[in-house]
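Next up: a single chain in structure tokens, the form predicted alone.
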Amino acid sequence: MSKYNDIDIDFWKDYSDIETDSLWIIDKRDNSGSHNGDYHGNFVPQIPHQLFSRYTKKGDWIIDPFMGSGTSLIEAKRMGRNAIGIELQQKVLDTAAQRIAAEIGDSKMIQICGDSSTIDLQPTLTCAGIEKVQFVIFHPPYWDIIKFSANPNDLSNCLTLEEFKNSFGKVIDNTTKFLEKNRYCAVVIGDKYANSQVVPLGFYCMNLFLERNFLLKGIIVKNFGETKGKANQQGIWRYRALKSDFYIFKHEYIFIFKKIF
């Protein structure tokens, strides 16, 4: 068995459902159990499922600093992992907590309302009887593409790219300090288009981890389906792209990092 997952490599052929390629084509969102795609800006459950399968064991602890509708925690619970989710908005947290509680499983699920860049997680870890966690999954706002709240500490309200990078960097520092050495974390992020040019937000975020001496272990490109903001508008977006000089975003990134310090 691996030190960081439950895969028995002697039976590697039995794990055909676990992705090992860097291109993920996910045709349909998993809406089984408590999963629900109605929250604006959430990600498909298949992403945390794949990441938890590859980089965690049953009983491990996971932190999600941008819990949102609770997708990561729901998936962790059904997979036998424990998790701590942090959400800035109390109303969003309350809805997520109901969904997480409704999911089958007896793992420990902790939801905290607060700012992931400043919240003190030490009392939570102490109460849970742990010193470190084994995985951190980040799915931050894609800067200001979607405004999630009026809270000035919300990353979607950052006025400049530098402010976004600095704010996200504080979240990284405040959460990965509890990540066990030689364990993994991942960030799910897409790019944005502004002022007639592509803003490579994904690679800016990637560099934030590299600047902090994380090892880059994988760059995954995942197909990006129709969003709520562009629902039933594929034709008009194709028209705009052909009329102008841009391409329609159909992908997002999943960067995998290993903590070696």
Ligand SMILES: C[S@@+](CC[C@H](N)C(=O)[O-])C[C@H]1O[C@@H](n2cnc3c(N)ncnc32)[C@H](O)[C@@H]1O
Second form
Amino acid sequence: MSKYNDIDIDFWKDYSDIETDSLWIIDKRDNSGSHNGDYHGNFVPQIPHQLFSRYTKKGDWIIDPFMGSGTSLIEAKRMGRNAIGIELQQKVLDTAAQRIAAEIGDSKMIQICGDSSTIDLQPTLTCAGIEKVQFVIFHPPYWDIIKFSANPNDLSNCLTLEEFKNSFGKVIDNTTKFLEKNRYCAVVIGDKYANSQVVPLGFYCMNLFLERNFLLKGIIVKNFGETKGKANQQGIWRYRALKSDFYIFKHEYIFIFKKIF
Ligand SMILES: C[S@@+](CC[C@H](N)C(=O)[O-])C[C@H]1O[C@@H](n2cnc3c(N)ncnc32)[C@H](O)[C@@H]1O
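How about the form predicted together with the ligand, since we already have the form predicted alone?
After this comes the whole thing, all chains and molecules, with the earlier chain placed first.
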């Protein structure tokens, strides 16, 4: 048995549902149980499901510093993992908390309202009786593509790319200091266009981890279909792309890192 998941490699043929390829095509969102895709900017539950299957064991603790509608926590509860979710917006947290409570499972689920770049997580860990966590899943705003709130601490309100990188870097530091050595974390992020060029947010964020000496273990490309922001507008976007010189984003990244310090 490996030290960071529950996969029994003697029965490796039984795990055909667990991804090992770097291209993830997920066409249908898992809307079972408490999962609900109505939060603009959510990710599909299959992302945390895959990551928790590969990089956590039952009873492990996970931090999600950008909890949103609670997709990771719902999935963690379902999978018998414990989790701490942090969300800046109280209203968003309240809705997530109801859904998490409604999900079946007896794992410990903690939701905190606050700014993940500055919040002191030590009292929460102490109260939970743990010193470290075993996984951190980051799904930050893709800078300003979706404005999540008017709160100046919201990463979607950063005025410049430097400010965004700086704020996300603080969230990385403030949470991964509690990540156990030799365990993993992952960031889910897409790119954006600005001033007629691609801003490769994914790779900027990847570099923040590399600068901090995390080992890069995976660059996964995941498809996405029609986003809420572009609903029923495929035609106009294709027309614009053909008329101009750009490509329509159909993918986002999942970067996997190992903490070796
Ligand atoms: C991309 S969404 C995460 C969605 C989530 N994975 C889900 O499936 O619902 C990013 C979330 O981060 C929150 N957020 C932005 N800046 C934050 C900060 N500094 N601290 C905590 N949460 C923040 C936003 O309010 C938003 O809900």
